[in-house]
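Here you get one chain, nothing else, as structure tokens; it is the form predicted on its own.
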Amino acid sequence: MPAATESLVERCREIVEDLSLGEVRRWKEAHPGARAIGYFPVYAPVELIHAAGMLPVGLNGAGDRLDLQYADARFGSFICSIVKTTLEMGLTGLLDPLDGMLFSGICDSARNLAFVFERNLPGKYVDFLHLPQNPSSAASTEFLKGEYRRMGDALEKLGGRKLDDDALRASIAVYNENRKLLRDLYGLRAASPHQVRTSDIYLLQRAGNFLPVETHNELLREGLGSLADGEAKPRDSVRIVIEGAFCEQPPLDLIRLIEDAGCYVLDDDFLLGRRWFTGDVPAYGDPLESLASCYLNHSVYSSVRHDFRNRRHKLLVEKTQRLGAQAVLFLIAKFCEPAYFDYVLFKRELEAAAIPHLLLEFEEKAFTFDRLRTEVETFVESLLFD
């Protein structure tokens, strides 16, 4: 790895692993009186938060770096790790730099987490964004615009700053740039997977959860330049697509293990909300109309967004074939109902298309991966020597 890339990746790792939200604290110190709003995966209208003069902060739990002391008492046993560790961060003061939290109905656990937060952290602004479940309905656009408008009014009240259309169009434009840079980064990896490690671009991407989007854009441009200039020899690896890690994120060591075990990752759904739209959101006209229309008609497929016009299981097969991937690796968080429900459909479609796949289950707080390493290595060998 070039020294410039190694230094950049290490900086991103420090940002991501800082549970005290140091970057958020420093931003607030540099902007007295400004607000920071946390949001739970997968999708959030970060443009509205940014246009209100606030810092959007993406939360993906605490991984294996935080022991649970209080959150277990607020939830049942069969709940995914990210819900519990995010709540634990709130209950132990790690989320104190945040002035509010935004949730949406991606699953029952996330839906309930919003109201558990509201009950246990009464001093914070907590909002729940209702997303339309029938994108083909003529009323869905107006419904979603109404939700954006309601949320915008709440942000105005919290921050004391008018959220006007010009500010929102400017925010859409800067986030369009961010999404384009991420598409370029993913495109570089798909074209040269021997040159770009997934663990590195994962850290480059996730660091943006805690940085102003303008700063993250600079970081991504730097990362693209240094990665494109790097050189690495191709190795005998299997080309795969990773599916199922759209909300709770696998431990970084597990991502590295998959690569080290002989996999080139051509595409994944890590941190999917950062790449939610398939193209640019129009930064002209009615900005709420633009955001709502793109959410309904120009979004990526996901197990937490049901769109019967675009069948997720068929789109996975199409993507796998288009990228020239040899297999799909399902990386599913323990107790993740949306991912497991969809796995049945994905499995059937992949088998019909004669595409091999492997299912691995993980949890945020895993410490050892010996069994998973053996499974991945065995899978790789079966494909390489079949």
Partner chain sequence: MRIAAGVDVGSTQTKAVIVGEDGGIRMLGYALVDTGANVQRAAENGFLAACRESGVEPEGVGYVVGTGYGRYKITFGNTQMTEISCHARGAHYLFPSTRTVIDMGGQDSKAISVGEHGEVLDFVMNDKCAAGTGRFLANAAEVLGIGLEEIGPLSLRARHPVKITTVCTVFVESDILSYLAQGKKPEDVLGGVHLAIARRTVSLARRVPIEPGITMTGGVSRNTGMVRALEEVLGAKMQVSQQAHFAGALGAGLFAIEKMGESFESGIWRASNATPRG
Second form
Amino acid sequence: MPAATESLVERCREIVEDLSLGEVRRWKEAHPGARAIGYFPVYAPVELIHAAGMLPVGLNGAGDRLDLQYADARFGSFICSIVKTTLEMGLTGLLDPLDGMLFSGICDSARNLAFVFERNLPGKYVDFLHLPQNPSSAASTEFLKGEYRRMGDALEKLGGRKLDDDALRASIAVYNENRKLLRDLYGLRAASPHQVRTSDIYLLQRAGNFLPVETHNELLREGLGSLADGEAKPRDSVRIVIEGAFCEQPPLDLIRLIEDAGCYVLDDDFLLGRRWFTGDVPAYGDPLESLASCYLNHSVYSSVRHDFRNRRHKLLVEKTQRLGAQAVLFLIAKFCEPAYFDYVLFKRELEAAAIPHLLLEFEEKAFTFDRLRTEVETFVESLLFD
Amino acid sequence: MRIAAGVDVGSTQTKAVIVGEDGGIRMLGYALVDTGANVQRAAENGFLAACRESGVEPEGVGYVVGTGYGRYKITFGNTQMTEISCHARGAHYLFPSTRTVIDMGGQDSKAISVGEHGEVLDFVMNDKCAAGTGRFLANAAEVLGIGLEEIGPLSLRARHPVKITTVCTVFVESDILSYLAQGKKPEDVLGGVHLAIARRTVSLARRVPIEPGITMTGGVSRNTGMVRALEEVLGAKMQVSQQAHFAGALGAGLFAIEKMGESFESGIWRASNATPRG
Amino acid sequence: MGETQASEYRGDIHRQQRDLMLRWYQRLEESAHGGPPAVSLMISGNCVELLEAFGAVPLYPEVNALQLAIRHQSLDPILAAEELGYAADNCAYVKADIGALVKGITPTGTELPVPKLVLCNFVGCNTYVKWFEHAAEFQNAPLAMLDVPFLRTAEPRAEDVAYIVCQLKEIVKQLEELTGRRFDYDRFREAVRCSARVEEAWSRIKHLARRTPTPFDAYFDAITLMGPLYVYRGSPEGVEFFELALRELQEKAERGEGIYDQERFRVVMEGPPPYPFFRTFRDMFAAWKATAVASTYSTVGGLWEFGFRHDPDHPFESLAMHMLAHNVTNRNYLQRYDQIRRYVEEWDADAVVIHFVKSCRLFSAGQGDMRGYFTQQLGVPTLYVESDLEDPRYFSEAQIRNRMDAFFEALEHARSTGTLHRGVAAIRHAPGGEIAPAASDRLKILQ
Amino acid sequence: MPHRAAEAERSQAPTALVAGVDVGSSHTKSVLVGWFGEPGVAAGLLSPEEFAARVCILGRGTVRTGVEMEKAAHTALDEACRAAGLGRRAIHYVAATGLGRYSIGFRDIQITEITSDARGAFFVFPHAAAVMDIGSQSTRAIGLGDAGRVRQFKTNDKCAAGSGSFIVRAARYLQVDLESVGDLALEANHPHPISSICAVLAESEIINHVSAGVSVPNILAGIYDSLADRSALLLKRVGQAGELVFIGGVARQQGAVRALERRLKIPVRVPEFCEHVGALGAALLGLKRVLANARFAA
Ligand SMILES: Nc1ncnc2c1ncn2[C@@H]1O[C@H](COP(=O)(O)OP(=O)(O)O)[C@@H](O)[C@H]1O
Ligand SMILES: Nc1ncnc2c1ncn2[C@@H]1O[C@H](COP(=O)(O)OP(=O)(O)O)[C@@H](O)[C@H]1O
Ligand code: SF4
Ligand code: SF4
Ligand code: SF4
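Switch from the form predicted on its own to the form predicted in complex with the partner chain and give that structure.
Whole complex next, starting from this chain.
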């Protein structure tokens, strides 16, 4: 790996692994009086937060770097880790740099978390968005616009700054840029997976959770430049698509392990909230209308957004075939019910299309992976050995 | 003197305590036997041994309260109570300032919030899995080939405790083996094991309010390493009595005295009631 | 521990209830053979009144799943579903239903129709959406979404109501096309009127439990009444049944009859019951002569004891309001705490029992916090036990009994020392319990 | 386990000698296979039957794994060599498998135990459709594709319920010799179910049964039933249909085999040396590599 890439990736790793939100605190020090708003990962209208002059901070759990001491008592067994680590971070003061938290109804656990959070951290702004799940109704866009407006009003009250349409359009544009850079990064890897390591672009991407989008854009441009001139030789590998880790994130070592075991990842749904729209959001006209209509009609499929017009299991097969992947690897967070459910229909559809797949469950807090390694290796062996 | 007994038939060990009352309540003697395969027999043996220890004739015991997981199997007992009520009561007797009890036994661990008079205000128990119980420790001791009494003191010598993630009592065996294979010292492995269990236990215990006056009971309280690990994770000192292992039986004995009331009727124990030997 | 006493009350309503439910299964079988159209619906905040207007029969997968469990038939379909790829940790209600579908099992042995429409009234539970998506897939039936915004503000917003009303009207159109029947507005209003009467009776029944002793158990007995509540709410049969039930229980109350010869403990229940061990679970309460005076589970279909009724003058809007704000599943978690708190105060309870159900994250995710709220912030004794509502593999009788006994031992002890309080007095209003970790803990972690 | 190479060929030295070493959590197993075909032949060109006809199992070894895995591997391999009457230096290639496969420094390749199990089982029973492997801590079900390829698999994770150590514990508690638990269970007339899923907590249930006067065979049979239930669940998940091969140390116990047959209602095939199947599969895959590279020709 070129040294430039290496140091860039290392910088990102430090940002990502800093549980005390150092980047956020530094940003706040540099912008006295400005607010930072955390959001639970899958989808959040970051443009609104940005346009209100605040720093949106994506929360993707705490990995194995935090011991659960308090949150376990509140959520207990059979609940995924990210819900507990997020609460634990709140309860232990790690989220103190944040002035508010934004949740949406992606699943029952996350939804209840929003309100448990509110009770346990009185004084913080906590909002809960209802993202419409029926995009085919004539009233959906209007409803979502209303929801954004409600949230915008709350932000205005919190930050004391008017949220005007020009600011919003500017925010849309800068996030369009961010998403475009990420799409380029993904495109680069899909074209030459032997040169671009998934774990690297993962870190590059995740660092954006804590940085102002403008800074992240620069970082991504830098990354695109240096990654493009890798020069590794292709190995004997299986080309796969990863599905299922859209919310709680697999440990970095697990992502590396998957690559080392002989998989080339052509696409994944890690950190999906950062790449939510399939294309650019119109940065002209009524910005709330643009955002709402793009959410309803031009967002990526996921296990926590429902659109009965375009069924996910068909979309996954289509994507796998389009990318020329040989197999699908399901990487599902333990106790992530939406992902578990989707697996059933995915499996049926993949089997009908004769696409092999493997299901792995992970927990963000795991750090030994003997069993998972055996499973991935077996899978690779079954596809590679004659 | 009125004499009563408490018998705590645990999954691993059976504890019996004889208490007597004349004016104040005193613990006259206690005994510990392995529960083994015959729960009834263990209860009897424990009871008789405790009588011998106290110099009391079995026939002179007026009331027996059974507790622990095998409590319904005690044929000579007058009544049963759950080990939760008993541990709370026993801990309160040992340390009247007790407000929180952490009990770690062979198969379960629990935390009890206790009121001023030793009454249970709230409690939590672990789920149906041997992860993080005394058995987990016993197993680790076995894998390492070290006596149960020694693992605690040894774990205190850990400089760089390893990180144990497996909670499964069976899987931890291979974790331990692979750490040893990597050349880790037994004390560091044990340190890791103790810390892992302490974290698990404390996270369970936090479901009840942990108030100062924390008393530890149950067999694992004899493990100094575990006591220390718990204190470290809790960030607080615990009170551990020499008799902590007997807290459940003691509590049962105290309830027995209470239930005996005035109508003292001796001779609950009759040799003829005993389970036939052989 | 006391003698276990039979706690179940058997009156006319029980016979009637059984007849009504059998008739429902008959109607479904008729539907399978060209009779009235069937439409799948979720119980939570359901809009059964809409179906009445089409003469359609509601098909409630939840009721089927429940029936399978209570008849000890749930394990096979659950295993069949796991073969299809469902995880051990998916909601077992869904697994039992889908497994039964695939294997052709029905709880009563009667045939079930393929619904004309699988109408996903998404009221609170995200699992519903997956369930209905899968049900439509495995039955090859058309699927529609009725998206109900979650109640995230203290009061529903006008936007929320407008969004639901628009969707309801869209569904009406869709149903007209699918069933070939016309939407009968008058019948719709009539159904809404029936609902309001049923709700009135049901609410009054619930209020009977405020008396000491309570004439019925608002958890175990309430479940008997819940089937008719969902299936017949918008129909004259429903009105007749609930008015009978009210009379019967009122008479019982007037005679001062309780469930036991002497009612010892009054509890509020949170969480669904373990249907595969319904009896066993009930007997554990009976052993201590403890009765449920209120339960959140019985408000899944609707929450009426605090005053809400459907309104025949604004039928669509009242449907929307019901779905949005007047059933436990669409209300936020803190509103549920409040509901339970009101039960403790107004229904004169001694304690709260939380039954954690592994399947249902809607109910159980966060119940540890709820428990903390009641024990630590309000000082109400609260028991927490875990099992499942459908999967028999998660019920550990000895363990639950042990906890139950310990809990009631403690309550008894508290009563004997005069520290057990009831109702308003039970709530100490003494905040200051450990809500967040102490400042010292925070520092330790930040370093 | 069949020795298919013709006797005449066996008297000659093999043209290639490959070892498979399976480092399991309790035992390390080794198998030596010899190739009696032409050196240069590409295994891919032979049918499975032709391939099998040229392979012979020459020796096996088993030792306890203990702490030092590499040492265990050496010892197991030495044992196999002694059984084969060959020296260690005659071995061309070593394929390692099992939990400790990466700790064998002298390996030429590592293969997962799942792939190895599948290949080994297919070699022994060419009509096998699925494999059930129950070792001391692991339980795996493997659905086989063509030529012994892994089509699907499921393993137990996080929980040791239903694995071999469960039996070891039960045997210890009931004071029965591990060698005889399997047969003892066959004497059961009324298997007594075990409800606890936990390998450890089940002990107290066993105690309960003992004190309630349940006979040892009935308790053991109950344990095997619960083990069979768990296995059947895993097997269903890989879509088992057709011939089932049961391997791993627990397959030595007749009680387990019968319970699985009762539960699945199909005959279950158990190779003679059931715990060596993984090592065998590794050796066979190693052999294919060797043939492909014709490395030994020199
Ligand atoms: N001397 C000792 N040193 C350390 N640990 C001990 C000692 N004696 C018993 N223990 C621990 O205590 C456990 C038994 O505790 P006990 O409270 O008797 O449990 P139970 O009531 O379930 O039988 C054993 O599993 C063991 O881990
Ligand atoms: N002599 C024996 N008789 C019967 N069963 C045995 C014997 N030796 C071992 N076992 C069983 O086999 C299991 C070990 O199987 P094995 O496949 O070697 O496991 P692993 O590969 O995990 O080490 C033991 O847990 C035990 O149940
Ligand atoms: S990981 Fe899954 S279950 Fe957990 S919060 Fe995210 S979507 Fe919900
Ligand atoms: S998760 Fe709960 S509310 Fe949702 S379908 Fe399952 S049991 Fe019903
Ligand atoms: S076998 Fe291990 S993980 Fe499974 S229940 Fe027992 S201790 Fe827990």
